[in-house]
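Only one chain is included here, represented as structure tokens and corresponding to the form predicted on its own.
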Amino acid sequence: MSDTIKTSNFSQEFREEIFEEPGADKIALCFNCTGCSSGCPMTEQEPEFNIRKFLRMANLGMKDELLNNTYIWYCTTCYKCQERCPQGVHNVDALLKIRTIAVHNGIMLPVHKKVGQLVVNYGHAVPINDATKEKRKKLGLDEVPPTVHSFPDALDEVKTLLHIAGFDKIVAKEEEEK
């Protein structure tokens, strides 16, 4: 076995793309103090979630391994890690950039894709059915929220915007294999 590191799995372009995010270049300043992960509500629930590891992978340009890591989607964006970082690393902002890159590469959790499909089809991620209307009524809200559900003529406009942005293609249902 060779001691040589395979550099084919490292992408300088990926690293630079992440560093375009304001403050993300500070990832290189991380000295692994664990301030970001101690007290992280997600780390407490799921030990495999480790934002330090993700940012280190980003700094090394480990594109394929990072973008295909299911745990990058577990961050709740509470910003606790970012607020606690003594180096001022923009942890959450960098992770959001990583997620954006993943989506643009066609990598998205199936549940997120389904929510996106709801938005494309109905202009809203939460279905408004009789049960939802009843819950809203009990909460003292209008049965229908002030979204495309209240303004059905706006649905075509929403669909047009999502199409122009390419979002409809990103979340499109995959063709069933024959």
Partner chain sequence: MSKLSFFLGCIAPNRYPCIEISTKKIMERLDVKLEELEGASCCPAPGVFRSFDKTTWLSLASRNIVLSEEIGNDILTVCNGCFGSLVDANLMLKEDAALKEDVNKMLSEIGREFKGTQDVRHIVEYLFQEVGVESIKNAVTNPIDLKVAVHYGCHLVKPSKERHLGNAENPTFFDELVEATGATSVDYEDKMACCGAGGGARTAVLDTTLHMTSNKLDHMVAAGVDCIVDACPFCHLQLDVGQTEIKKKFDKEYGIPVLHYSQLLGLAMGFTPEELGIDMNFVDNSKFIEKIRGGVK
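Go ahead and give the structure of the form predicted together with the partner chain, now that the form predicted on its own is out.
Chain alone follows, minus partners and molecules.
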């Protein structure tokens, strides 16, 4: 049985914030054809991931329900739904915007925080490891690639940008909870 939706909980502000994303405002034109969710490869695996439902919730301004819905992190951004939407809704971009609002409300998966920390520390989401260094050597490449990994000044530039953007704070480790 579904819970009753309380209109008093709707956040017009939340809806408008999502609509700032180009193409997300088209959510208002959605007529529920289900073309997005019926072709979704993630919905096939996990029916609780339903982008149609999420964007309908966005249109109503159901902020708390949406931001705390763990399934918003399941989208692989394959863009199939966005390609197929007859109303031109930028489904994926809208979902990414919802995630952004979640992150800025302190809601983020710990594993994603870790990936963010890797970029803050190394400039790569997937940094080099010893096994790959061996492979590189065997192939006749430099052991360490000519990226930020080889240029400390370049890494400093990346760190400066991430600091200005406030990203280092976003992914900073939470204080230990008791």
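For the two forms, the rigid core is made up of the largest set of C-alpha atoms that agree within 1.5 Å on superposition. Here the structure is a predicted model, which means the values were calculated and not measured. Residue numbers count along the first chain shown, from 1.
Here Glu134 counts as shifted, since its C-alpha moves by at least 2 Å between these two forms after the core is aligned.
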